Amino acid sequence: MSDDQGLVLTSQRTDLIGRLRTTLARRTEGRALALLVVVAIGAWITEPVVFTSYDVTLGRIALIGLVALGLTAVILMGELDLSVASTLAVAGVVMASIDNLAIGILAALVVGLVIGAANAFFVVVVGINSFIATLGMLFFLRGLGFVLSDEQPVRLSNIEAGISFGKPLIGDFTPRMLIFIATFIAMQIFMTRVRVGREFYAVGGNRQAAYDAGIPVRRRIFTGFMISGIVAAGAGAINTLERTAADPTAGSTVLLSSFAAAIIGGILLTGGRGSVFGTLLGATSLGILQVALTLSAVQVDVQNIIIGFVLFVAVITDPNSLRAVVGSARSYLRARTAPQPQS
């Protein structure tokens, strides 16, 4: 081979690596695939069952990926909905209250709408932080989910119709995992192929330079912030439906699992970052890890201090973190080491 075959052949292979490096950068969903191999080898060693009741796994999994789908719109603008567990929660009394079930159902997604727009309302209109709005969206909520039920579960009037709908459908597969699965794709297209979903990353990397480049900054976290709320209705809906009752404190622990589950996934909480596919992956480990450790006969409290230490090495571990970790450990290094001004 002579010396100019060499040079490009090298010159080919530095230019393949170089573009695997890039596109390594680029995508956010490795903390979540690796997170996925280690709980999947985990539950495999320690609850193998995990894997052949799939139905109750993939259940788990819908659930806290429904509402975690529609988390990412809105943190992917730089922005927080705490309001998603009671938005689920009232979603579903609502729903409840209403003898007719088709009513009941519409019902639910229209006050998922709602609350969506009022947390944008404050947002956008008020100019209150993201958190401090929806964190107190979360308690009015609560509360009004306890007086629209009076502290009681309120029961279907078409029982049948909620057993139905906990049956399989198509295959193994039940009305609860099919509706998951529609959601990921509608969610994947529109985040990637529409061009209003395409400048919710516009939005969160730089706000301004959205502003400049003429999108329309104010309708986009209005946008986001009602998919969030129609969205945890949705599986609001969802879960009184498969309980047949809905209960005014359900969805307690999905706040956490969903949160957990798009940050795991890569989703930067500062916006601008991340991807449905990441958070559909985080999802999965975390639906994973929550049915294992609940056949494991785990309490809920010590599942959530293992989530909420999940959650933790996952936002340390981000490129972003470590390398203002590894910056200001070589400041400080480099002040120690430094030689001292004579006196």
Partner chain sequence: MTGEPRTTRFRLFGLALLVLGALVLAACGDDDDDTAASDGGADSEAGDDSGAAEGGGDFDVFALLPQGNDQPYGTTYLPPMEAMADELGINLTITNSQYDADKQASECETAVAAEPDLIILWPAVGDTVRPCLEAAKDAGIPVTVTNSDVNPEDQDLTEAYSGPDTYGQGVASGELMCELAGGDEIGIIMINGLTGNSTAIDREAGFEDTINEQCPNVTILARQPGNWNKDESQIAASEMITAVGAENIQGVYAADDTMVAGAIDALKARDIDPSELIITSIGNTFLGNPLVVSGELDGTVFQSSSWDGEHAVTVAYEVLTNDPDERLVEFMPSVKVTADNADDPSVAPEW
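Alongside the form predicted alone that was just displayed, please also present the structure of the form predicted together with the partner chain.
What comes next is one chain alone, with no partners or other molecules.
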């Protein structure tokens, strides 16, 4: 009797522009994309080399972005993995310590999986908050890296293989970039088309609902941490190959920049919102920014200030944050302008 009571969602416009607008509004990457455009235009004007030598820029993006791609899986579930940078270092050391390159790489990846599983074990089974669990893992692995390497860089036994690994393989693309692109495609498919990956969003967005719906939440968390671990270990193997040596102190700047890439990409740290594509955009913005600033001889301290500012902009332009800011500003102003009766 009241079928036409306005219960049909009216936001569905069927013309092209309407559809486009709906699609855009649904995406979480809008702000990351806008930021990327801004950064790219800025870089184009000041340092065109960023684009003429795009292979260098791409290399930097791949350096920052690879770890961030794996991290995205964990963050989307509302957990944190602070151990990624140390995982990278330890995996590199393990790999360089093994003479056979193939076995070394395999061992590095296994190390990543084991570390991921250990993180998940502490979070899921023991029930430690993931910030604390992975912070502990960070310190443990950093120490382990030093012990395994005897506190000095471990040189690859096959240095020539390493050096050729750093050379372009197809066109201008080095193996690192190709691996990065492949990882991105794999993660993108996993998080959008594969059931397990989609359920990560449920685990992060409404964990109780995920439990109630019969999703094996613990197993999903294990999977997420293991993805993060193996991707970080893979990045460690790539770094070790390209540098021809594994440095136990490696990754000192990786942790912050990979989190920064995810945040700039619009991933909500409390989970449930964001996308792998967003992380790619975030890493791209950050990579272009860093290369441009390096070319402009901006000091690293100032670079950090600028990156911090970009991060800040990325976070406060979140519609929710903006609403909160506007709301509190309005109530403040109202309180100020309201006449004060005799007090």
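Positions refer to the first chain, counted from 1. The structure displayed is predicted, hence computed values, not measured ones.
For the motion between these two forms, Phe131 lies in the same rigid part as Val254.
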